[in-house]
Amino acid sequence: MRKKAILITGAAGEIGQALIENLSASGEYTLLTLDLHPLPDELHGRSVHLIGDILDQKLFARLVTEYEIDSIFHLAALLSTRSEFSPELAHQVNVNGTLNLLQLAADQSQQRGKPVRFMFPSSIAVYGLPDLATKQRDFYVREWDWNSPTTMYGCNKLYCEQLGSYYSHNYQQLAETTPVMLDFRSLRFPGLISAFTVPSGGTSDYGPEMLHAAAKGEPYRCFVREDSTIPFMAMPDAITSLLLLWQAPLESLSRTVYNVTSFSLSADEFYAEVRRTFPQAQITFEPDLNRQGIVDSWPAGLNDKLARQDWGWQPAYDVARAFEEYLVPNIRQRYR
C-alpha cells in the first residue's frame, strides 16, 4: 500500500525549510522534499529528501509507485532577474517544470478519486502597469487588474496560474467520463523579506540587500530610485498565508488566485528604517535603467480584500514589528 505524502519542491529555500519545520512537527505527514541542493543539517530526518530536478519526469514516475501524493507545495522557480538573463531556461524551469507537476497531480487525483491540493506561490511580477502615473492612481491593484507582465518570470507565473485553473476546472473537458480535478490554489506574493536567507537576486531584493549590507558594515548601491514603491511582506507572514490557504475549505474560496500583502514602502522609506538601527549605513541610489523599469511596472500596493474575506488572511507584521521584532534582531545575530 502506498504511503500518503506531501511533496515540497524548492525545499532548500527559506519557505521550503519553514514548511518542513511546520508540517513535520505533528508527525502527521510523510514529507517528500525535492531540491537541487541538500537540506541544512538541522532538518535531516524531517523528510525524505531527494536531490533532483523538477524537469525529471522519470523521478516523479518512481515517486508515485511508492507514495500517494496528497498535497504539493511547488516552490521551485528561476527568479525574476536571472530569468531575464536566461529566458529559455526560465521557461523550461518555471513553465515546463510546473506542467510536469500539474500533470502528476491530475493523474494522482484521478487514481485516488480525491483532488490533490496544489499550492503555487505566484508574484507581483504578473502585473504590468504602463507608467508611473497609472501606478500612483491604481495604488492597490486587484487580482484581475493590469495582468500584462513585462518580464519572462511574470509571464511564466501568470501562465502557470492559468494552467492551474485549467487543471482545476476544465481538464479533459471533452472526455466521456468526468475526471476528478486537482485543487489548485495560488498566492501572489509581494517582495518577501527574510532575516535568515541572504537575498538571491530577485528584482525586489534591493530592500533586504540594504539591510544585510548595513548589518555587515558594507556599502550598498541601490539599483532603483528613492521613490520606487512596491509592497513587501516579512517571511513569517508568507508562511502563514500559504498554510492558511492550504487549510481553507474549498467551498470558502471564490477564486484560485489571491493577492496577499503586508505593507508598502518606497526605497527611501526602506532606507530610513535601516538607518534607525544602522545609522552608519553606507547606501547610495544608483538606478539601473532596466531593473528600474521592471520595478516601475509593478504595483505600489496589492488589494488583498478577497483573501481576508474568504479565508481570514491578516498579516501579523506591519512595518514596525517586521523590523523591530523579526528582521533587525535576527540579522544582527547572523552577522555578530
The other form holds:
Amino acid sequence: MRKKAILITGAAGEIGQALIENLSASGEYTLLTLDLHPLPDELHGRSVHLIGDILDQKLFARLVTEYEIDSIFHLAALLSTRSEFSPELAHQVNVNGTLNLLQLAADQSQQRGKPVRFMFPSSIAVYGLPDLATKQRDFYVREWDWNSPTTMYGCNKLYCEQLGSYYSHNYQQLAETTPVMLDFRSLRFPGLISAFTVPSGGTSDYGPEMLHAAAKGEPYRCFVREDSTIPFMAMPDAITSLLLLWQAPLESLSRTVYNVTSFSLSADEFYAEVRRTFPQAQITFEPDLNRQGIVDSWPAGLNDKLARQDWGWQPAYDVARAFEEYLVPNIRQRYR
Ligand code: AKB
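The block above covers the form predicted alone; next, return the form predicted in complex with 2-amino-3-ketobutyric acid (AKB).
In what comes next, the whole complex appears, and the chain from above leads the way.
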C-alpha cells in the first residue's frame, strides 16, 4: 500500500521552509520535499527530503511507486531578476518543470479516482502596466487587468496559471471517457518578506534586503527609486493564504487564480519603517534602470476582493503589525 503524501517542490526556498514548518507542526501529514538543495538543519526530520530536479521525470516515476500524492505545493521557480539573465533556463524550469508536475498530478488523479489538489504560487509579475500614470490610476489591479507581463518569469507564471486551469477543466477533452481532473488553485503573491530567510533572484527583493542589511548593520544600495510602489506581504500571511485556499471547498471557488495582498509601500516608506527600528540604517537609493523598469511595470496594489469573498481571505499583518510583531523581533533575534 502506497503512503499518502503531500509533495512540496522548491522546498528549500523561502515559502517552502515556512510551509514545511507549518504543515509539519501537527504531525498530521507525510511531507515529501524536493529541492536541488538540502533543507536547513532546523527542518531536518520534518519531511522525507529528496535532492533532485523537477525536470527529472524518472525521479517522479520512482516517487509514485512508493507514495500516493494527495496534494502538490509546486513552489520551485527561478524568480524575475534571475530569469532575465537566463531566460531559456527560466522557461525550462518554470514552464517545463510545471508541466511535469501537472502531468504527475493528472496521472495520480486518474489512478486514484480522486483529484490531486495542485497549489501554484503565482505573482504580481503577471501584470504589466504600460506607464507610471496608469500604475497610479489603476492602483489596485483586478485579476483580469493588465495581464501583459514584461519579464520571462511573468510570462512563465501567467502561462502556467492557464495550463493549470486547462488541466483542471479541459484535459483530454476529446477522450471517450472524461478523466478525473486535478484540482488546480493559484495565488498571485505580492513581494514577500520573511524574517528568517533572505530572498534571492527576485526584483521585489529590495524591501527584505533593506531590512536584513539594516539589522546586520550593513550598508545597502536600494536598486529602485524612492517612489517605487508595489504590494508586500509578511511570510506568515503568505502561508495562511496558501493553506486557506488549499482547504477551501471547491464549490466556494469562483476562479482558479486569486490575488492576495496585505499592504502597499513605496521604497521610501519601506525605508521609513526600517529606520524606525534601526535609525542608523545606511540606505542609499541608486536605481538600476533595468530592474526599475520591471518594478514600474508591476502594480502598486492588488485588488483581492474575490479571495476575501470566496474563501474568507483576510491578512493578519498590516504594515505596523508586520514590522512590530513579526519582522523586527525575529530579525533582531536572528542577527543578535
Ligand atoms: C520576484 O521579485 O521575482 C518575486 C515575485 C514578485 O514574484 N518576489
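Residue numbers count along the first chain shown, from 1. Definition used throughout: the rigid core is the maximal C-alpha set that superposes within 1.5 Å between two forms. Keep in mind that this is a model prediction, so the values were computed, not measured.
- Taking the rigid core as fixed, one finds a CA shift for E286 smaller than 2 Å between these two forms.
- Relative to the superposed core, A320 shifts its CA atom by less than 2 Å between these two forms.
- Comparison between these two forms places the CA of E28 2.4 angstrom away from its other position, after core fitting.
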